[in-house]
Amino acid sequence: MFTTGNHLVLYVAAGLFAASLALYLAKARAAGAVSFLAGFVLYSLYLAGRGWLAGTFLPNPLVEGPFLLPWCIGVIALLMAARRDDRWGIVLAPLLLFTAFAAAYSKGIIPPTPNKMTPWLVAFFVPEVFAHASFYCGAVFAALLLAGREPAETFHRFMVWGFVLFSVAQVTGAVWCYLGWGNTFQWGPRHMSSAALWLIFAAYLHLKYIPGWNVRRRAWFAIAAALVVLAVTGSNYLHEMNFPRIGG
């Protein structure tokens, strides 16, 4: 594909973001949402094309999560734009963050050994990375609510969906890990570090039946959490930077 190895459509991708912001601010909206579409379109190419840094397609780059990350937020973006939620042009905020990150960050992939060339990464991953783009853009509606821009709880929303996302990958995940390592859990950072995080969100969700927890206090708490995701997440992404790549 013409994007293989090709950083430069990640590079105009990012700017296009950057643009439907911009726009989107100005009140530019039309203009705006073609901007996004056309970004999101090469971004698309982009992160298909990462499948053939190996010089054969490995469904792996696809799903590295610095990579998918956006493009699950650009998804987000283009679920509420067909629901005529004008609102979609906020999301783009946690969209071009993410963008600039993959912009910055190794573009080869990590040599998949055998028990990571299953259907099953990608059913982990997929789910998993879609619940942290849902947890990322409910914190941004909890600010917004916070700042007085946002009368509705629209984060509890995203904080649902993404609970429901990350307890599918939580499942899949263990089914991998069975067939891949011979046991469906492991007593290593990856694994306790999901586990702590399920729980975060599943202490959230508790949050409503307990008195004294009003929609603002479930607000900090949402951002809070956010925030716990990309402390973890970031924190491995940055790891798994020095690992040898190929391709890219």
Contents of the next structure:
Amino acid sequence: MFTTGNHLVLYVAAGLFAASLALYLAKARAAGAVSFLAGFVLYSLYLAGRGWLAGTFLPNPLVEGPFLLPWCIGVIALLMAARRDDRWGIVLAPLLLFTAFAAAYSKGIIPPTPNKMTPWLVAFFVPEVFAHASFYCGAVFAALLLAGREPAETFHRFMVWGFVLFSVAQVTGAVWCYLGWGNTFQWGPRHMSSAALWLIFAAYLHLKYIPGWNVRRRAWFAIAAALVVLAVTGSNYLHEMNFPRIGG
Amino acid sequence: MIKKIWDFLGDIRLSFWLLLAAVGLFFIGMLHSSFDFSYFRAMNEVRIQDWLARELPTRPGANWWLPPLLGALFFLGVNTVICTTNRVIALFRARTRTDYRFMISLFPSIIHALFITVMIGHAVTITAGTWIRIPIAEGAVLRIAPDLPPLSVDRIEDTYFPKGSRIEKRIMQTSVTLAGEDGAKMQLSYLDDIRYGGYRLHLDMVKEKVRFTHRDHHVKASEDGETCNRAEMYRSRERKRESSQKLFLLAIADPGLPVILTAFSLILIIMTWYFVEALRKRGNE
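Given the form predicted on its own, state the structure of the form predicted in complex with its partner chain.
Once more the chain from above appears, this time first in line as the rest of the complex follows.
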């Protein structure tokens, strides 16, 4: 794979995303879309190249959070554009932010243990990271609503889909955990933080039925919840940066 | 009076605050388990009541958050049952006919009922599960329980990642051949458990250098440096198992497992069905 370990591809993709956002904000939507598409294709190739970092193909490095997250946000932007939703460019802001994070992150892979050699790992990480992407996009739209730039309750839809995907991840994660470690839940930081995040968004969903929680207050809650996701996953990513890595 | 209590316990505002309380307590647990990783790892193989009886008096600072967490989850369960019951009663009272739309309107309540089922399943697991850890070596005889015939370890075979790759010295899979008293053979591998007399058998490995402080309460986990990353345990110098790489059989009897997995699967199906229907409805509008 020609993109294996070739970080220039990642940096070019980040540059194209930056150009795309600038063009979108300058109302040059078509040029912005072309730049975004080119960046997305390059980013996808870079991500695929990570599969061969160990010298043999592994799906594990493809689904590593810091690298999968920008791709998931890119897919969300693509889906919005495909639905002819003009606001697809708004999603470019978190996309650019997390691509910059990926560019600065440790590029090597954490060698997999035998209980991580399973499709259940992919079935867990893909919906989980897509859920995070939805929460972040939702928070951006919530912030726009609070700034008076977004009339619709778009952020709520992102939160709902994020919750559904996060729930899917909890189920596939429970199955994987059982197969790999013998329990569906472990008293460890990863599982307890996942449970806490799931409960935060469950609380968010209940707000719609509680008197006094108007759309603005719910938008604030959505932003706060996304910031908690950012704090928890961000600290995990930073912690994992210190793990012994191979390749990259 | 009873109605007042019923209404209070079923109030959605109470759901919200209980959810937030559980969030806070889970985060506190997360922090404690981050700093004392192997201490809390041992908790996964002990029933919660035994853990609390043993650990709460000796290390209250590390375990104080557990009783309020269990309390919050219990009241959340009660709240969910009452709230769901109220909603289902209201829906049945208001229904004009029993059709597909009415069934869909019941889905959120069914999901809540399944959520309770998952919580009950977890409660059964942590209060009634059994975890037995036995070291494995070729030729060893494993006695899982007094009423079960022993198993002997015929062969242990490690498969490494392909030669020439950057991870060639790391174990990719381990296959253990177990033989019963009647000579019947069973293959046990990572991610491929086997059932034996009410137990599920799993594999686990520990490298001695990274001390597993499984019931050693005097050594703080942070001192042995164990983290959730166990990658180095599976690395050998010569593509051959080292004496420090100790293999274990984990025999688990978990009566909550079928409940959890069934309810989880149903939640997935019904939740997807519900949101697809919601999208279709919006599309029609």
